[in-house]
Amino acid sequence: MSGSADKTFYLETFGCQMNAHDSEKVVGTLLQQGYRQVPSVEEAGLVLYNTCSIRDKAEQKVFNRLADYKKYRTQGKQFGVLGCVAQQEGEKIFERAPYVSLVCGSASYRNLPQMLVQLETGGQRVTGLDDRATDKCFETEYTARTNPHRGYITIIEGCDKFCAYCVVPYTRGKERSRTSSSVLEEARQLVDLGYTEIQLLGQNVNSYRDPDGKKSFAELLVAVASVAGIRRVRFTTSHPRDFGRDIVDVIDSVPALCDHVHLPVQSGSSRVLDAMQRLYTRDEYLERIGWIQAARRDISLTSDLIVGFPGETEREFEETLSLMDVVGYDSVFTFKYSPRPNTPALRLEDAIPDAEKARRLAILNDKQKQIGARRNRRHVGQVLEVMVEGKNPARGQWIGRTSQIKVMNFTVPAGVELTTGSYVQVRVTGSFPNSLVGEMAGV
């Protein structure tokens, strides 16, 4: 690959908001350097995949997906692997895919303009694979903003957790914060950009410690809401060891944070939760649903659960399912337990067979369904501020989602055209397990 006419790259991201937002700060560093980014393999010279190692099989999705295009190797295109797999597999990766030329982790990024220029030079195998003591973050000043509606902020890399069946602390290396002065410095370029909402990212984002000293997490949560020019703040994900009642105080406090705080739970269990190496029992993390509870705000909650883990008896599962009876949860993120490579719970033996995990996540589903649909009955006849998101033409719809992120599909008087990223007034008509309907008010 040479000459500027031919640097092109197409990228493809799986995984979480972390992944995609580092997918935005890839792509900037690529335009950065010269490259113009493509709609499909076909048209690229260098194919990029982030990748993300959370889920089950996981790098099997991935070794599959870089046979499917091998075929291209002989029109001169170059592959990279970027992300949790990367870092997971490392130069392993060569020996399964030959054709891969760059494997790097999300701990690396910062190195990719001198690993470019490796490629460029006919570098094969071209790595960036930082191990858990680099202090670094990737920060950039080139990040391509890709959501329209919603700007994404990494404030904390990496994890210190060892969840025992969580691999992220192997792949995204130790906790790492950023300075409280380049976040707000970063909130401010976004609201020049045109963004009026704002999503703080960190595996364990409430894990925050400024390296500056200069501000708790709740006490940045305050200062980026602050800045003018920005309507509303989330932050996502948070560790409830880490859940402080300042938190919720905040929140209560200053309208431009969002009332919703997603909280993963994992198990009611607190004899798995233990196994799990959680650090918190089901009482100490029912205290947290407590504060937020009690808050003067209707905060929604959300959490991830996960069923099957080695050793979960039926009663222990059926603690879950009475966890979820008690908090109430608004939506939750559900898994079935898959052995990840390199952590601790492989060594207990994973005795629940797959068609239990099944049947255990298809019960804890559709009770989450049933609360899900209590839940979102309150709202009905409520006014709602609504940030519009985009547009449903066959249904006649605008689709939109509340403080709360909840999904919110409204219409709107004959005529009447909306523009995303705007805010308006929807009372809610009916609802879903998952969602609202509502017809825009004051009109």
The other form holds:
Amino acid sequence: MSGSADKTFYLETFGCQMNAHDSEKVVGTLLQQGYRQVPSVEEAGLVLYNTCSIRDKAEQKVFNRLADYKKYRTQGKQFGVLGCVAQQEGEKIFERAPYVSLVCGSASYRNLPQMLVQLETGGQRVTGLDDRATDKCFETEYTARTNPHRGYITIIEGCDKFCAYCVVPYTRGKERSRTSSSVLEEARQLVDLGYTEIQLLGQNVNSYRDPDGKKSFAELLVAVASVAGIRRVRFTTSHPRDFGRDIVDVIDSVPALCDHVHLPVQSGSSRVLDAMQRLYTRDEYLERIGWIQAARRDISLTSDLIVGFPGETEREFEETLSLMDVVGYDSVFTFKYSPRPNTPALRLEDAIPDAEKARRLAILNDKQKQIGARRNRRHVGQVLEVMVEGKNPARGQWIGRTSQIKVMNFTVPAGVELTTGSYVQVRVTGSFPNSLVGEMAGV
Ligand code: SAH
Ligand code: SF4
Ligand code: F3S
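Starting from the form predicted alone shown above, please give the structure in the form predicted in complex with S-adenosyl-L-homocysteine (SAH).
Let's see the whole complex now, leading with the same chain.
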């Protein structure tokens, strides 16, 4: 039992940035409840996994982890499953892994203090699960800021899009936006903590609706960027259907908004997009890309792509390749379609064999390598602002990120020491498909 004076926990996080940020909320809540975070399962009384179920492999990871640590059950450790697998599988997890005593989805983290008390008093099957009906506010009172450079702010939770392949609407519930005033208040708190870069988070930030009706998403971007002390504002993820031209306009006019848009396309074929229920065609997507490329600023473009959606023909796959050429992405995340519980795509026929998905994925990654190399070459000779994130002692180089979210490895003049979180000007001297190299040119 961990209910003694020294209450310790270990937390491992899987999945997306929203999960990473949720973990900051979980850590904050546990610290507030008198727990101490420890770096290993061995030292912990309470072992927590904040899980992801976006693809089958991600979901398997948590059950593998639990199997690995089953042996500790006899030592009285308690195990908890949080996040998207928890919400998706619910109490079934207790059957599959009987040594788990807490199952809690993201919409219930506010209730963690009560759940911890139940655990401390020997609770065996403590649950915090929500149906999609919840419109409860998702803010927690305490957030530990574990990312040293970037302050995350959730502006919208859940998703109402129901893409045919995706679990998120089931694991994170319906869309709920936060008021613009509470977002701005959190931005000011982050500045007080020393943050200069903010990332606004949501599965679909473009469908942000201020409950107070004060600000559109684009207006919220401007307001956050105008908070004194903020130097960089990022946002993710954008859904093409709701991506308005006003977003490009504000990026163009407000320097603190970063030169980067992540606009997941998933497929270059309108037929496949329709089957995926993405609510836009190839041409409508390209229209939005056109707005971004017509901006005065050089906005980098990234995306998510799925290969092997049921029924995807070779020609349709080639349409994805041609779209990549037309857009010229700076980088992409690529995935093999993975059938997921509850989703409508499960009922579709014409599954693509795994070997074929793997082949398509390899072709796509190869193509992106060439496009990425070309996109990065254009920076050679430019001087870009970089936020310093750390040092690579082995190579004697510093590492940071540009506004366009590119990784920059750079050298500094002899004797110069930088501090992480500071900004420097770097002259780009070379490029690779996924990173830039350079030398510091000034502050
Ligand atoms: N809300 C974001 C995406 C969140 S999930 C959006 O709409 O773009 C991140 C990415 O995982 C998705 O963009 C998609 O490319 C991928 N993904 C989601 N479900 C998947 C599945 N069942 N199989 C393979 N990839 C999937
Ligand atoms: Fe999933 Fe689609 Fe919602 Fe993105 S928009 S989270 S892919 S359902
Ligand atoms: Fe995974 Fe849940 Fe994020 S399924 S990608 S952790 S929203």
